[in-house]
Amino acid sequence: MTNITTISSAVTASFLGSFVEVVEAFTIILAVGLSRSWRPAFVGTGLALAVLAALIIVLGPLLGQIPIELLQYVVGVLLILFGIRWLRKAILRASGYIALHDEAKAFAAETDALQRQASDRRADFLAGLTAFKAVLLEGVEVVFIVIAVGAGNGLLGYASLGAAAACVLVIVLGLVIHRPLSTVPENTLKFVVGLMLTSFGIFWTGEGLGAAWPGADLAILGIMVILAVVAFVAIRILRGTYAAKLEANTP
């Protein structure tokens, strides 16, 4: 049975996951628009959105043809793989093993690459292609997140609302500040979304296999708490080993 816990979890996971992806795409579009011109930025973005819309129109109806148990199992496994990937990266960033993602640095790197192509007669095409690839790749991840958190329990509408709200918020923020959204706590968002996606994945994989979860949908919160405890312990241990490694390498 779908209750407010499941709905709010799906909307929140879709909103936060989509927000991170849209911020990354926005950074690239902004770099193209400011360093080259807005025409290739908008053309590339428009073409990518058209491809994404075509994928949704073609593949969307097929979801209704898949038995719910099989859909929950497949989506659950994919969610575990996707969520663990985000969670692993967030844990490694929090423990110091890899650098935190910085939208300002990403914007500067993309701007520098575009400016080095400025003398190329295909500069507009390459700039448009950059915007197209960024929107398409991040957009595919947004579509996957919406399907993953919404399809397993008939919540596609709610998950879509979460993703749409994230897109609108990023666009509004971008129009207001007109620069990369470098103050967004992306690592924290990826940590939270990684926990949520992995929790959904474990829950729906169990549902697809016919498991009876204690507390029904409330079991998602229990899984999330257990994963959070494991993740924080992992961060604490890794921070200790990283500090010891730095100390050992200090002359």
Contents of the next structure:
Amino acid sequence: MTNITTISSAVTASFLGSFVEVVEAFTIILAVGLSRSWRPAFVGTGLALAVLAALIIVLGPLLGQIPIELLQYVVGVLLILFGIRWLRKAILRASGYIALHDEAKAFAAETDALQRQASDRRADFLAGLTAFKAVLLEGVEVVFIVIAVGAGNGLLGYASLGAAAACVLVIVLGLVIHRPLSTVPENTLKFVVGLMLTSFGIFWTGEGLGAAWPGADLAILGIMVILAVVAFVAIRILRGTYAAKLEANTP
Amino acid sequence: MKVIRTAISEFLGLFIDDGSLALFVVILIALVTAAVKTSIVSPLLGGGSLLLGCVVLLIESLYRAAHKQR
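Could you output the structure for the form predicted together with its partner chain, given that the previous block was the form predicted alone?
Shown next: the complete complex, the earlier chain at its head.
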């Protein structure tokens, strides 16, 4: 059953998840473009997008051949693993145990690495390779997110729309401000996406096993609320233990 | 060969951060699936167990990560 809750959840999860990934890829492309030149940045990006397109063209039709219950089960399992990983990291970051991801820092590190390669004869090739790897890796995550949130309920079109909107938004923001998007609240986005993907995963794995969830698709929201409560309580407790740890270590 | 190895490790990295958490989640899903397929529990109870199990495993992983840093 597909209703507005499922569609909006799929679009939102796909948009937010893709947005985080595209911001990370954008930082690397920007570093390559500004510290080396735009040619390797665009060539690397273009090649990576071509590989991603080939992947989608080859794998996309295969999805239609898989029975829906098996697809929901497999995608559900992968979503739980993917989502719980993001959620765990976001909770540890929010409570202070792991440093927050900083796009400005990532940009500086990448620029530094590219400048160290500047005297190399293959500097353009290496810079292009850097852009290629970044776009391919983040792109694979975007493709996975789109398939994962869209394939289980026949919402691939809506999920793709969410991802495309994220790409367009990052490109527009990038063109306007012309520097790393370091003000994006990446951890909050990862927290929300982690919650959504884990919820989708549990819901679809259950559906794949034949569970008729109470409230049908609305059960996704119920699962999300339970996970959110657990996550907020965990952050609160961990912030306390982290502060106590800092205090104990202060001379 | 190195490229393929890197690609595989990057792909696995999408799903595995804390190895124990990923392993326990896979074991949990396998146990729930086996219990549902052998009719020990109903599919709905299986789904509920999955939710509860994921919550417990997440808390355990967070506790372990916080404890490791003390």
